[in-house]
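Consider the single chain below, provided in structure tokens and representing the form predicted on its own.
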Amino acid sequence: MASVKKIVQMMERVKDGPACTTADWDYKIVPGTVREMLKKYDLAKTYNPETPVNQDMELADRFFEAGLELAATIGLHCTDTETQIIFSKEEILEALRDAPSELVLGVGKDRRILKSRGVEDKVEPLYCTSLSIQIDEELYIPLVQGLVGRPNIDILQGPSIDTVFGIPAFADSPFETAAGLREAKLRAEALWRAGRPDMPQMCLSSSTTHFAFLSGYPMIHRPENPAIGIALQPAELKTNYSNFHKVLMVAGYGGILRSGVTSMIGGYSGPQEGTVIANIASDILQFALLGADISNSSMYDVRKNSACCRNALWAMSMSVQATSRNTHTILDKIINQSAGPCTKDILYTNMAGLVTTGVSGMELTTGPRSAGGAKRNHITPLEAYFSADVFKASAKLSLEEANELVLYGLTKYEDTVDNQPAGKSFYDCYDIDTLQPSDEWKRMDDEVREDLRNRGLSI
């Protein structure tokens, strides 16, 4: 767990490090030697579009070795001091060393076991519901009861709502600390009524800033069930004062720290290649800066805004099994899918990022991000369990297996990964009162399972 001693030298570090405006580091530093990498460790173009799932181990490994050379050189930037924070190579992996490969989560009926894997590892990923989508303070409750109404559904973080009591909730603002105190109170509400109050929480999603999540993760946190701290970054190989806030608050209270940020292919980082690169990189060096217990360094492609582009699942598994077969690290990547709820293109789009991930060894993954997140109230219980259930059948499959099932569900949705429907909100196909989808949306979940089923994905 992190330490409160360790996290404020780290800040005086920060504060004190080398000058570095951000326009530099944005357009110059990280560009610059994310292409030496790729030179150095001959990585260029070696993206295979035959292979969303890689195969090549050999390949994964020298990623890898760039990704931590590329750590050890630059370090992270950040934004309010406009200083570089330098780590040795020695440091960084002394810093991996310590980090956990076990987590004891929950208590009771809902204990669960977050254990490192690697690549075609037969342990089952956890997974965490949902992301946080934007919803009606009204709906908070009856959604968050459906979201964990299934024992697949590992662990819970949960909507996001902006409204107090009908109140905008404007962020850095006392409202928004407001706002922590009331998504707190409603999910302790939805869990008891769904029988799990004991279920193990990731927390905060209703913080813009960081005062929502000072005032709400105290009244979540308890000694016997530690919570999960978000604690994510403004940006990939950057970090600021804000998110030192929330890692404060959870070293303090002695919870569990998830720390991570988005790489995105078509960003300073550059294509596929060069973001997987910066990708690894940013997952170890959350493990240094911070002494987190998981990363959460995602990835998307920024033009297509997907992590379920042929491409990007490509970037995903190549960074997963990078850092799993070199590292016990956790991690905790998210698949940005864009269609929305009631609709296949969501089913088989989280099919494809799932299996990408699970089978090259990603331990958790929370989600789903339905809509993109970009709709409000457009998120359901049905494509959660879908999710769940997927994620957990990928330690099954090979790494062969898992390619052949990721390119056909690529048939399914590939034409139109960039322009994908938004679906159906909560109230449009489900039952508020029964928690129920929708006999439409029912009928395409129960097609999609058989046709997995038929491909070989036990689910």
Second form
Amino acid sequence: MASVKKIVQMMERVKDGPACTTADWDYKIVPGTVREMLKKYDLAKTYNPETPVNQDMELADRFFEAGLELAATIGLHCTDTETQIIFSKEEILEALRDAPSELVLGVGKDRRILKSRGVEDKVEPLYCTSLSIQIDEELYIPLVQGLVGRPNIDILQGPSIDTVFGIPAFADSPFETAAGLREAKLRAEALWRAGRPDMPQMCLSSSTTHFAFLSGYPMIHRPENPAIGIALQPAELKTNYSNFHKVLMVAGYGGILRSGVTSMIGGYSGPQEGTVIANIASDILQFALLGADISNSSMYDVRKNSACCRNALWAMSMSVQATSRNTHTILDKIINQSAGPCTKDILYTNMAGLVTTGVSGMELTTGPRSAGGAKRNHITPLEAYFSADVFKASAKLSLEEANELVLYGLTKYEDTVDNQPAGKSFYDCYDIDTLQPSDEWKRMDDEVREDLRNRGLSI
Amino acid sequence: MSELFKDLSQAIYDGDAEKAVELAKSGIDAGVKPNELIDNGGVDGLERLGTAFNEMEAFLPELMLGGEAMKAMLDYLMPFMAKDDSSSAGTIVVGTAQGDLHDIGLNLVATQLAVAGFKVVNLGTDITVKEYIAEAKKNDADIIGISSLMTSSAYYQEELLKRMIQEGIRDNYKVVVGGGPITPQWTKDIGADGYARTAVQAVDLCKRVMTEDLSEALIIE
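Okay, that was the form predicted on its own. Show me the form predicted together with the partner chain next.
Entire complex below, previous chain first.
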């Protein structure tokens, strides 16, 4: 993690960078330069639908070179100052060398080592649950207690609340500040009840802007168990002042910084090949700009609202392989999909996404993003346990085996990937008192696990 | 004349605002009605762009530039449309609610509405209730569109409607809502005029709230 001094110096560099309007950045600079890179490195139309898990390592290395050149050519754009932050290639490479290859998280029985991985790495990756899905405030403690109820859940991010003592937590207001304080208290209570008060934590989920983060982070961070601060950039290859608030907080407290943003296939960087280049650049620029410890630059197809459609799986595998083979950095990409709890769709789509990224060398993932994160209370512990088991089992697979599994998974959901069933809420498929899934939901989980075991996945 | 429409369609498709205005000017000089230039040239170009987007031949920047070119052409044609006794589909101010910085969905909606002939004032992201009202007044809007990807920002949708009632201007504008966590029930609870799930559906929604006498919120999902 960079020092406060370095961050402040970077902020000055952001403020005084060359002027560039956001419109020029979005319509000209990003798409134009990505197109140049696609041409220069002969990467256009390299997407192979038969290998959603890429098998061509020379191609992955070429993508990395293109991503590195994109990063060193255009850098990042700040939406508040409407400036560009340019980095030299040497500067970026130095930042990548300085990035941590190993992080020690948590205390005692919940201590975990988050270690850099490579393609087909046999070291198991770590699983953080869940994404910041909105839930009812009164559900927070039982749900989180359930989510961390198994040791295969390594890190807690947890859901988000949008009320404080029943009062709406208006974003960008003191109500949001109160939500940060409230979430921190609820977290501590839930972890204590689960018997895991010292487990690693990533925070803060209820932070729509920076206010909840500023209030809640200091309550969760401890010097002996540094909290992982979530600092989401506003968009691909962009930064803003709101994010710097969070970054400064993490730097000042000596925490661990996880920074990044989602790259969208079909968005500003164009087709899947262009998005891979921009995603690689996004990942490596988190280290150059902020001295991040973990980059969290995910990907999905904006047309299908999914990371688990075939082309997005290919893009994720390519991006992770490229960065894993050429750096020792720690990556966390999220599996975006829209199926919800109590459906087999969520299990098969998460399997495809997690096998793809796990075998490609990713160190950490945060999920699940049940029901696309858009349905209130649509998250349960069962899909988190399933996802953690699958992600860890990916360490036992070869690229070829992973590809076969993913192709099989696609047969289960590909036709409906852009309109998956939202499933049931925590209330409707879990017993909140015993924290056990309904028979229906448990049976689905058992059947999919058996199906995947029969196809070679060790879960 | 079909050559002019074809060139105009291509200028929009290419996102070339300057050329689109130049071609529209030559059309007006030749006596072509503004709505013919819009329908046969501009809309055709944007529809082709939409198809190309779905088929991975065009991407968000091209879509946005096409929308900008269409807007430039509409701005040029507006004075002539009054003479021609034509009118745009309506004026809408759109943005994301305070605290919400997500712009891609918003930009898709704004582009789709422009394609359909609305005059779109895209306020961008993180817009306060006061700004929505001020911009609606300033632009003599028919519709206010407020989206949010997070429930903590969605609360401002309700605040906007409350504020409009307090100021006695609720009946002056239709208010439509959208965004990932927004539901039909929320739309009805806060007293909005309508909700659509996708950018394409938002066009149908806005057209209908402009023309139909609705006794309750119109939900399109």
